[in-house]
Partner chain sequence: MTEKEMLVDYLLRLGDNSLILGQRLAEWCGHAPILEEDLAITNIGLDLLGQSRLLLTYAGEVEGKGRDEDKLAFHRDTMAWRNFLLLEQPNGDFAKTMARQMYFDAFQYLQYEALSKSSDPQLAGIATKSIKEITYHRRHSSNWVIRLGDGTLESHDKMQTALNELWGFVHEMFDMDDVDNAMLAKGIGVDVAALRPAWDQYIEEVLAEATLSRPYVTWSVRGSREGKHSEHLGYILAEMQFLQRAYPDAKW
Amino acid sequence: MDAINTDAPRDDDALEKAFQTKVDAETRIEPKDWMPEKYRHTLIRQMSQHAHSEVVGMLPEGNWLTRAPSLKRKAVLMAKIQDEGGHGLYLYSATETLGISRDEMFDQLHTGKAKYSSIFNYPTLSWADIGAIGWLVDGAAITNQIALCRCSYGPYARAMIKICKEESFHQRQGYEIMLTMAQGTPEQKAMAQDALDRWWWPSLMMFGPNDSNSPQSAQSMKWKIKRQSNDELRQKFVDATVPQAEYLGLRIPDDNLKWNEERGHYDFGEIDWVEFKNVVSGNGLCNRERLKDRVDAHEGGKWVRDAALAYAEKQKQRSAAAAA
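Show the structure of the chain whose sequence appears above, on its own, in the form predicted together with its partner chain.
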């Protein structure tokens, strides 16, 4: 081997270096730009998981759509769920720019290869859960997504900017349900407290493992897919949410929760990571139902999609025949 060959970087190395320089300079990466395969795969995994979460997330809320307690609440919930479906569509399209089809992504979801946010494996047991989901789950999602608005991958960042506006609307609507119930009858207040008790910890889990336990995070931060660490985002969410719970007059189910003057943040207890792993790995109450609902909708709808394709094909032939 001669000196020139060993010293000259291989093509990929040069490209990767140029890529990192671009990322460091805060230039957005666009679909046609060169990117490391691992960057592409990390994004496909993260973005498709995000898209799946929007769509699976329609199910626990849809569970109360036919039972909403007033026509106004029904309309607001229906519009919210529709927004979530729209987020799903938007994110699937953004992920497709990385060279994977929606069908492939569905396949990964349905075979369990791709995940969705584990929070949707918890059941919605009372109307207050709809409030708690809007307030806490959408609230946690916004905290994550605001950081993602500055993601290095252009289509993902743009999707997040568009989605964030709607999510903050959802969060306020959810909080408003909680407020109405917290100020309502003793039974309603009990429902609101119970919902907070059940959704608080799973919401904190939405930010993922602790930084010390999140080996992939460092690479994502370097690529500027992630801009803030799991623990930073979790802290941000806790700090924003505790005063909101106080205003509701509800108690956050954490004995270790207290303001730390020195840090300027709330201290809070340790997440039950055994429970987290347990639900992620399939032992939540609704894992099987959620997945089955999606698989059934997809497989049960195949004849409809086939018909639409067959009809479109016939139309194409007919217009070709007419033109000839």
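The structure above corresponds to the form predicted together with its partner chain; please give the structure of the form predicted on its own next.
The next block holds one chain only.
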């Protein structure tokens, strides 16, 4: 058999056509499969941003860990924060299958080259904010992530199945906090309403720019990285969340919100895209604080990573000596 000439020019057009045919047939793309470089880079950007968001998302909730109103609430919140850390690890591992190292991803985050969800650059001012984060922020995340369970890239899709199961508990935990406060004293209900007022619009921003201002969405949908557009997902979230707010007896802070019988969906007001761009650009209320905390935590844990590597090397040497 003749040897394969690996230096021979490849027909990239034919490879891309075969790749798209595979995607269209709903066949998962795996790490060792050929893929367009732009597909790989798009996944690295999206998956690493997702991983960063899970880890940075631990920070605003950690702000209330020592001030939870009961031991039960503290234990539940601690479990949730641990889940978020685990989600970040799943996603970093999945992203590494695309040929980028974890150290490189961390460096991109710490230098500001990589982004994370803008929602985590808002402060948690009261215990009700923990409920609003679970109900709204995790609710928005689930709306987006359920579609990712069918992502064309296998490692990402499989990671999302487990993550979505855990996020559903987080959403219920947040809603239960809001329900308890809404049914509590007038002061507690006012606190819940205040949290809803502050977190509603940032939650809608989580889905990204309008479709007309999101040029990468069309390509991501063609590759089946995304299954629904930003505006479709945002509408789905609004339609699901408004009845929940009504059950709580709380008011969505949008004077333009109303049911549209003809469309079969809720109409809602325009998002403040200037604020969105400002926060994404690094000028939100907590951008610098969040990034500093992540860098400090990474540098502070260096001795643990060094010790683990040293221990692994020592065990390797002992095994080699025993085998000699």
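Positions refer to the first chain, counted from 1. Please read these numbers as outputs of a predicted model, since none were measured by experiment. Under this definition, the rigid core comprises the largest set of C-alpha atoms superposing within 1.5 Å between the forms.
Peer 1: Would you tell me if E313 moves between these two forms by 2 Å or more at its C-alpha, with the rigid core held superposed?
Peer 2: Indeed, E313 is displaced by 2 Å or more.
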